[in-house]
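First, one chain by itself: the form predicted on its own, in structure tokens.
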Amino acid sequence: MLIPFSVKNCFQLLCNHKVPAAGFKNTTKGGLMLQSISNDVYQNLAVEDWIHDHVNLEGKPILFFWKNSPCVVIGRHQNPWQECNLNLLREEGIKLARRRSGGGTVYHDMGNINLTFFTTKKKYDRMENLKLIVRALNAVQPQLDVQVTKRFDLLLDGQFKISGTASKIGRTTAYHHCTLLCSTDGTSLSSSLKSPYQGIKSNATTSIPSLVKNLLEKDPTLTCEVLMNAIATEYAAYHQIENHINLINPTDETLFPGINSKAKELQTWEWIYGKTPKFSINTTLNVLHEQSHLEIKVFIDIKNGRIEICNIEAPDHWLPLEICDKLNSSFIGSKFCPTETIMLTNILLRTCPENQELHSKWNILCEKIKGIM
């Protein structure tokens, strides 16, 4: 059952969460279920941060349901250039987000349910949470063969991944979040999570590709609404609480003071790209010249998302050495992103001789470099 989360009720519930369980007159087991009315990934990730940072979860666990418009979410210690097709994401308007938990990269859309289980650090138990989801699925469709793996994934029919897991463990609180594939666009998922970039060397956490399947493909009655209600029912029974999902607005500062600054930070280039572990690119670009292909060698070191070392080598007869040297030196310290590359190369182009052929080659090279960003 869905009920609006009023300001008064929210403050009462959240304030109650800030005192030890022993302070309550009611000694029965407590808990809370929330659902976001927003489909914005940054706003929903900010809710996770806010609850983790501000709520005392002693004796009062929280289950948070949320869904996002199309986006790709990478783990805290991942490299987006390794994990997804950034050019495609830009073209399709698919958002990229970096969460604060570890783990691998996932694709979200409105056919995917996200669940976050908040508990104290002592009560943190991923296996118990996933078993709860399995019980809920079997309550709706007893014939479903869903198993929890050692990696805390959920497998359908022993081979198709329908859920992936990640978590964050703080000093006193923790959360475990997972996905649940209901009716996700499989084509978009596959193309978005296929990196076209070559020659990357990095120590960042890498995702493990898996075969996936939507639960709706298995049974057309397993809609997102049916699945969320089933999980809520199971969660309420397990924690002996009322079966009410409270609707929240993650942009409401009266409910969550300071939450919009958290969402804003999650959208910054410095967080999404700048937090990428140091990496290098060593690759070769091919350009067509007089009916043959020329090789341009590229070596770039990137730290905190910015170019630290840049060495682009083009054949002298195609592009003068001094032009390449200018390009290399101008890139040092700049963001490893197409927007900044366009700006820098346009500025440099104005310093070059008025030569149409030279300008044409320069533009070809710049387009190639943008293609690896």
Second form
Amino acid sequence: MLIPFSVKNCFQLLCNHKVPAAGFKNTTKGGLMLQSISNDVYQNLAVEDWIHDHVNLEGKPILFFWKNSPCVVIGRHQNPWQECNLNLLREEGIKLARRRSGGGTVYHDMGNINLTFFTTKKKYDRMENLKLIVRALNAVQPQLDVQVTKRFDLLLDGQFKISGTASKIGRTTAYHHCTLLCSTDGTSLSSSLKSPYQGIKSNATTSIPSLVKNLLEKDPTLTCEVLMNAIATEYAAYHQIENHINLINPTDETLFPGINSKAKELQTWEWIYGKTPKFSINTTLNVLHEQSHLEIKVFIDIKNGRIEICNIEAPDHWLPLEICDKLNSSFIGSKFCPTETIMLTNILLRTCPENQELHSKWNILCEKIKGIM
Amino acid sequence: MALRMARSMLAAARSLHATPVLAVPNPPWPWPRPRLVRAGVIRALRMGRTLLSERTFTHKHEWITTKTDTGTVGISNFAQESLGDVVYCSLPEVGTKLKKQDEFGALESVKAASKLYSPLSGEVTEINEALAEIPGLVNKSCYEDSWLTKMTLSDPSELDDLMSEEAYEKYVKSTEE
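Given the form predicted on its own, state the structure of the form predicted together with the partner chain.
Once more the chain from above appears, this time first in line as the rest of the complex follows.
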């Protein structure tokens, strides 16, 4: 279903933004600019989905500005275990989201600007959008050396990536979104995007790591606010529309009917982890127990985020074979997830003989297994 | 093959309780004379073409070839060129039931993630496992080695809505203008 972007909708938007009522007549002509008042990555991704599914963009492209509190966003066909440090994300309260567009993994925080260019499929042109951003940056700081690469990255001084791009093409509409590094926490970015997980074999699309830099480090006048306004000015000039950004609330069901269920879906385990392409883990866990060093072989096949094949092999002088067998068979079909593993292994432990030494070995094994999830 | 078709067309015509199209059981020509052809016979003719696995196309650039009630689905050369290098193929599970135009997967390329739409209604019976290892096969051999799925057809009459190769080429030219 395509909904023409009506003046009524536009007026509703304008209620959130201080413009004289006379201004709204020209706003929808040739395009629109929106900015989310939310910093929730799932709500903001839901806005993208909603506009992509419901808005007729013929002659009316949209530019959407959004920023998120700390999170990692993986591409549609990526493997989060390969792309980031999930244990760290959980410890630090950094959210993980899977977007619907392709491409690689990115770290977002309030120092990163996200830009989404919505157009019809025919007008989809990433180069045009990125050139617009470069013009905007040079309008603020003419000395800035920013180039668009063949991979549609933006490179500062020929070596530092300041923007990455991804896209989605649907029946009649398309969107191109990109990041812009302004003042992001570089330490958090590096540590979040460094995967500690070994032995993963997968056909998922992988990210290409790059050296990054914040624009603010290059020039202290390039704050998020300054950059957003510069890009908005350039977009308005290019599309001959009025230069104002409409604030939108992504949880407003009157403006975006059905959007909250989109946001909800994006937060489900089934979407974030369950959509990971089939992969296998083939690794060895090293255990130090009472001054002896042991190797536990692990072979797990995971499909739709769930364990299909499980072969955990501990030396049987350390842990009886039948206990490992019990563990392996009980894992089949369960989520590859520490929470579910804890639950499962606790239940199983109750069926093991009451033996302190055995229980302590069991706990060591389970902790190690949890560590790879 | 032609004689068998002629016989089946005769049977179809008779079942319409109309004057038989052909007075003799074994006509010397494979097709009835055009002015005597009735709607049901045209349908039988089209079904006959299906038996010969002619490739037909959708407006969304998917193609399908059919053999009796099974179809093989892929994307056209225009589609693979437009996509650019394919880096990932997301295909449905075997057993997935689809209605015509249902989204059944996606191709991620350097350009974007693009959805795939089912040309016909039916059930997925096979997916091309080679594409998991070599997604780029879609760019190299979109009509042969990189078929995407095979499916049973629940409503073969839907084939009537698809374009022949010639019509599709014309359609693509018109969209490029």
